[in-house]
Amino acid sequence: MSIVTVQLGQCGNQVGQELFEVISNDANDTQRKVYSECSSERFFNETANRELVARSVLIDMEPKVISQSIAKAAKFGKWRYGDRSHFSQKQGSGNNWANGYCVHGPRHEEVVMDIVRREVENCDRLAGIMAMMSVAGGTGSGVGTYVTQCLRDAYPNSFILNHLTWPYGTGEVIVQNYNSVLTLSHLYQLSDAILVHENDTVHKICAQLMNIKHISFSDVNKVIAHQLGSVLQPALTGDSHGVYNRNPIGELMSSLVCHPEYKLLSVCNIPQVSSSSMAYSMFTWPGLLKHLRQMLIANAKMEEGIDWQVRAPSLQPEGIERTRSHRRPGFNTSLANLLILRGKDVNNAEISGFQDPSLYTPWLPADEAFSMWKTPVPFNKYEKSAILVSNSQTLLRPLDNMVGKAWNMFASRAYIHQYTKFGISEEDFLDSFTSLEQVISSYNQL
């Protein structure tokens, strides 16, 4: 089954291009034929000339980034984008969600959806659609939200996964918190799941783990693409009977999204080292999984600087309900976790630490809350790697901060006129705040 990727705005197109590059590199190995064929079918359409064409649609309101993405893919030489799979205009959305959602989205809906429809019809079987965007600007967030709405209307029975890049907390755009609140509140009604990468977290990985001195957006995008690829590449699920999972998006949803109120997914992986250090690094499954479990418990986004003092709460005797007073300070409660192991001796990895009921909310049994995928095929040159996709309280603090900053601006009516002139009313803002406050409340109560 195949995934159609919709790349939206500058960030979505740049991350999407890096993702296809990672996947192409990983799948391009004749020694592992079944894995490679499964990966290629998932992400690429093979032409009569045996060219690999990405199952992707590129959308932006300015042509520059799309042209660069197409050129980089062509230069790379192992794959390319389709000749008619992109759409751009000459004028951007001015970092304004309302301009993207109310003006550019409706204006170009027909041509954009025609391109998507063509791409979907090229799939023998559609596993789902992944829309990739930033929440800070105007095109990725505004047009991206509108396109997601059109996708939901056109494909009501298909899985839709939104991959969002959250902006730096210090700010890239003055109204980024408005754009983020409007995007998230709308996507929560439309998407089956929302997988989030925070620029601040990825920047720290680049600096502290990858030892990059002058970090560019390209460096950040490569780390995001590596983590995304490690989730989406073929793996064996618990009930796949030795056959690679056919529908990664559907199986991701069934593993992690058990309730429509909880859709926010985060991802972390271990190890993550610079290419120059890889040859000198030795990793064992016990060491990797011990660190990854503590990263989950202590809400550490990377292995550097983990707080080892944080412990899971002790289970209450049967009949006594675990309440918030039983939680330990700093402990990150999970609703569901998916552990993906890739590489050598994967069948010998001891995973019982992730099946501990104390990690999870008391109203969901641990055996339903935890899932594992695995494959003996190493990923992206790492002999062993572990990836954790988590539906937990990880994103609670950054979401709360974002909503708080947006509310402070809204309370003083700062920049509101920039949105009302395109048709977004103050009531629309209030509805979005109410929607996200409910999400925050739900995750707080886990």
The other form holds:
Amino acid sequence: MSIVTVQLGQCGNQVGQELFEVISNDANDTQRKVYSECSSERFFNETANRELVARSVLIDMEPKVISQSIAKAAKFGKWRYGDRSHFSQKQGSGNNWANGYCVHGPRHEEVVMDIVRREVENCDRLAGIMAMMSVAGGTGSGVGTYVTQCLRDAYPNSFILNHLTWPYGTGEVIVQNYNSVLTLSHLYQLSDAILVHENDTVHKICAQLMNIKHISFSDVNKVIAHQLGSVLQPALTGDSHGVYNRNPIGELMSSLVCHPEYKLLSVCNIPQVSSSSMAYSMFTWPGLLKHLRQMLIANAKMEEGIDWQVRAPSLQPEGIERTRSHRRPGFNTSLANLLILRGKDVNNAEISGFQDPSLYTPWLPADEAFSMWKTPVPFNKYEKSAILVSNSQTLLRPLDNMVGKAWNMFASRAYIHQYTKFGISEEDFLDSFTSLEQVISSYNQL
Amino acid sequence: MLTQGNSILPISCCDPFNPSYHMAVKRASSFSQTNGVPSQMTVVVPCYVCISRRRVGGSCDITGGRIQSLKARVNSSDELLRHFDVCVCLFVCVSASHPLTRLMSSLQAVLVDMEEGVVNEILQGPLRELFDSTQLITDVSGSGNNWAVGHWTYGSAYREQIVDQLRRAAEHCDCLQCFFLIHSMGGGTGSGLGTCVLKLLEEEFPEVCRIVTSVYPSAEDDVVTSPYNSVLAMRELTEHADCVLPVENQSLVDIVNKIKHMSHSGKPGSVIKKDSAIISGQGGVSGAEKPFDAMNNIVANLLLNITSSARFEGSLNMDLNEIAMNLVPFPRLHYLVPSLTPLYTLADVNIPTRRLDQMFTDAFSKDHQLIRADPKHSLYLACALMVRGNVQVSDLRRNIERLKPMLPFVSWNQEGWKTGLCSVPPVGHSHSLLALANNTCVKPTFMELRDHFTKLYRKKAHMHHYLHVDGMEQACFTEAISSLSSLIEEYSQLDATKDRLMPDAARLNIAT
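Would you mind generating the form predicted in complex with its partner chain now that we have the form predicted on its own?
The next block holds the full complex; its first chain is the one shown before.
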């Protein structure tokens, strides 16, 4: 089964290209033929001349980034993008969600959906569609939301995963909070799950774990691609009987998104080291898993600076109803978690720490809340790696900050005229704010 | 595949005492490597409406010169061909039938001049091949430093011709991205006819962004009626422009003097790298530098930097529409103070990080602003940083973190930064920074303008020259001054919030 990726805007296209690069390298590196074939089938189409063509659609409202991505992909000759799988315009969306959603989206709907249809038809069986975009700009956010809506209408029975990149808190775009609020509120209705990477977090990983001195967007994008690739590459699920899971997106959704009010997913990956230190590092499963568990409950995004003081509350004895006592300060409550283990000796890993009911919200039985995938095939040169995809309160604070800043700006009506001139009214803004406050409240109550 | 770019189309208007300030800009076609057929590119149309001859001289060689020099460097290498083509494409039309080594002939510029002197100079100058006669709209006698003559008399007389030329130019564009209008405020044609053209652009092309570079008169301006002209023009700018980049001659002079002082100071380690100063007409076609060339070069660089992301690749693109979107929170408050750094590159090649950080610090110092203003001590509504060259996002973030505590931002936009990273630096530099600030520091400039206006208006001095013109009424004056006053008032209200701690707005309450 295959995944069709839709890359939207500058961020979506840049990260998407890095993702395919990581996947292609990982599939090529490995000695395991079955893994390699499964991965290829999932992400690439093999042409008559044995070329690998990415199952991807590139969309942008200005042409430079797409040209670059296509050129970069073709550079090493290992894979490339399809010749007619891209669509660009000349103008750009001017960082304006309303321009993307109300003007560019509808204007180019037919052409874009046509390209997507062609890509989908190239798949033997469609596992799902992944839309990749940022929320700060105009095209990724506005056109991306519109395209997601079209995808939902065109493929009502397919899984749609939105991968979002949240901007630096200190600003890349001044109206980024407005664009983010409008995007998230709409996507919440349209998407099956929303997987988020924050630039701030990834930047810290680059600085502190990977020791990169002058961090560029290329470095940030490579880390995002590595984390995303580690989730989507083939793995064996509990009941897949030795065969690689056919539909990672579907499995992801059924493990993690059991309630429509809770769709925000985050990814944590351990270890994450610079390539120069990799040769000197020895990791054990107990060590990795202990750190990963603490990262989850203390809401840390990387192995350094974890707060070991935060502890899970002790388990209530049987018969006594679990109260919300575990909502302690600093403790990150999860709705559901998916643990993916890749590498050597994976069957010896002890994962019971993640099945501890005190990690989870009381209204979901603990055995439904936790799932695990594994594969003995190492990922992207890491001998062992553990990935946690989590539906938890991790994104609560960043989301709250984003909504707070947008609300402050909205209170003074700054920049609103730029949106209303394209057809978004103040009412629409209020609706978006209301839906997101609802989401914040739901996660608060986990 | 060659990347496509945007192109700029200039329209120029001159006044007898104001030499034109031109940029050689053309619509560009790029070659598509796959099939050799030229494809169109998006276009930015700059309109130049003349600038005071006293202060700013004709600098059409600048961009033309820059293009020439880039062309010369690039001819030899295919790899750079793409860069050449893209950057040139913004300004030059390269058509299929001519080899890339020659500049093309169909420059899509509209030059409007109410007096022939300056335009003739250009037509005889090194850039003559870029213009053709259909693009010129000239008259003979000029506007006599009278806004009303420029706006009403010539405005109505040449309206059709101007609209025609604009339409023709716009039709050649695949995708018209924005208009650049360049003019001065103090004279008659630049100020009067220029703002008339602005209104025209809004009527004919309402969806296309209008970015205006206005040269404001300095304190010692010897055109007696310049306060009238400026205030009358201000009203039009406030109502009809999307963004205005005000520039003051005095600041340009100060910058030029600073560079000259630096290059002549003879201190060790202070040798400026050849042709790297922003005042140098790098690769300029004409030999001797005319007066004002240095000052004009600064403004030419400003425009080159603003459009750099549209022309070249980068990891975080920032195009012209994004500038208007992010920097204009309320429709009338669209005056953006520009500053350019570095002013020059020292010949010593090693650029440690300290120098890079110095570039960021300088961008906020009052010596680098292109109007006499001190943004650090006034309130920021929004700020954009366009970085060119080998600068990464981490350098950008580090500097923003460092400078943020020193810069007062309005309460609802505490992190009001718009950033852009373009990989290609300007010629002669390894990196550069353009900062555009929407800041209340423009208020003193406007208040001065209002004071000068009031001094004349109280005595009704020179008003009969204006009122004699068909279409001009007393009401124009009163409306103009009241528009300026209310603009000043809006800035004052924002200033009042500067040192106060504003509470966060109460959030929506969701019933649980």
